[in-house]
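Single chain ahead, by itself, as structure tokens, in the form predicted alone.
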Amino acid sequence: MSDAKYEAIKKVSIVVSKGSLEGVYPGLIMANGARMEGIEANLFFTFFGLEAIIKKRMNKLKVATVGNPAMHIPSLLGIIPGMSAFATSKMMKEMDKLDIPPLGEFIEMVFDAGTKLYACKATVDMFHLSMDDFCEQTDSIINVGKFYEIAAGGQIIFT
């Protein structure tokens, strides 16, 4: 190893685009531990991670139990009624031991610690969705040109 200096990272720039609980909550734990440590924190949701700021389903997310490996049980287990829904309860009383909070707290708690929510656009467009559908924390609806503009200069990390 080389006696360069690393320079510090000064913003990030998250992409959340899967809609299950696993895939949401990874990109806002990274958002408050930036914003913890004096750095600038964007999520960009696209796909199905715009479920985490669509005000009807927000805290309806449920762990996925169908083709995930890290379940460690057969995917036709999955697939069980009820069976999401126990992984879900099981994972958010997890969570709770840990004090990591439900999700539309997590939002709230991650925008007013100044990290900047982001749908986009094609997305939106895509899902016919508009402003009106996302919570409150929801800075703008931009396209990919936007995001990268706004992601200039720091890391952009994909979860």
Contents of the next structure:
Amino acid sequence: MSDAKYEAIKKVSIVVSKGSLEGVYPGLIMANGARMEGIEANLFFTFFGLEAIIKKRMNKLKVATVGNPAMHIPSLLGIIPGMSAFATSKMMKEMDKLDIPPLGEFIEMVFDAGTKLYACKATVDMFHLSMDDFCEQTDSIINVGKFYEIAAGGQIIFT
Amino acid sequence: MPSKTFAGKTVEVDNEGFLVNHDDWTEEMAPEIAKEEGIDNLTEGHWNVIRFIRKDYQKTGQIPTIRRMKNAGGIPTNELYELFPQGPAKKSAKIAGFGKPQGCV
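Swap state to the form predicted together with the partner chain from the form predicted alone:
And the full complex, kicking off with our chain again.
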């Protein structure tokens, strides 16, 4: 039950800016969790975060094994071919036990839950992408001004 | 521990009104719990979800997640949100006589 002292959060707009598995999942879990609580949710994918909604790439996201001290793998070992794939598959198995789905299914789930998904225009232009590159759940390509318009009246979370 | 009476039966509930013992639940109680959650009429769609939760708990010892309701129960996620607006997992669990779901998804 929410603390009566504070007004409940009604709306969140979450920016996903990273394209690694661990960069994308927290934003999706937060958006999905918001919908589960009846909170309106938007997801705005920008820079490498766009990988999460690019049809050809979305199911190939990997955990970063280099430059990630919390992995407890020395960076020199992290560069070994297959290390990232190995770490990703281990993590996916653990997530599956918690019923956290693979990315494609997760995107479908947050969409079916009523989350709106947007692609960042600047990144789309920079990477020479178009609407055809994105999964069907993508609402539209929007610029940052439009993002603020859509996010109006709610909280913005940057991941 | 607070208690509440649904369909003439007084049962223990937690601070948020979730049943403490899911074995206390009877089908007759569901419409009254649903009313408290703002659902005035339990349709066949609602019952399909409630029965799946009860059945799946018997099988796994856990209440199903939204994903499991879709994959194992054949309940589309968008339909679940339409049936139980503003909190499908919580509301369906409550009406089916279980405690508040503790998972993040």
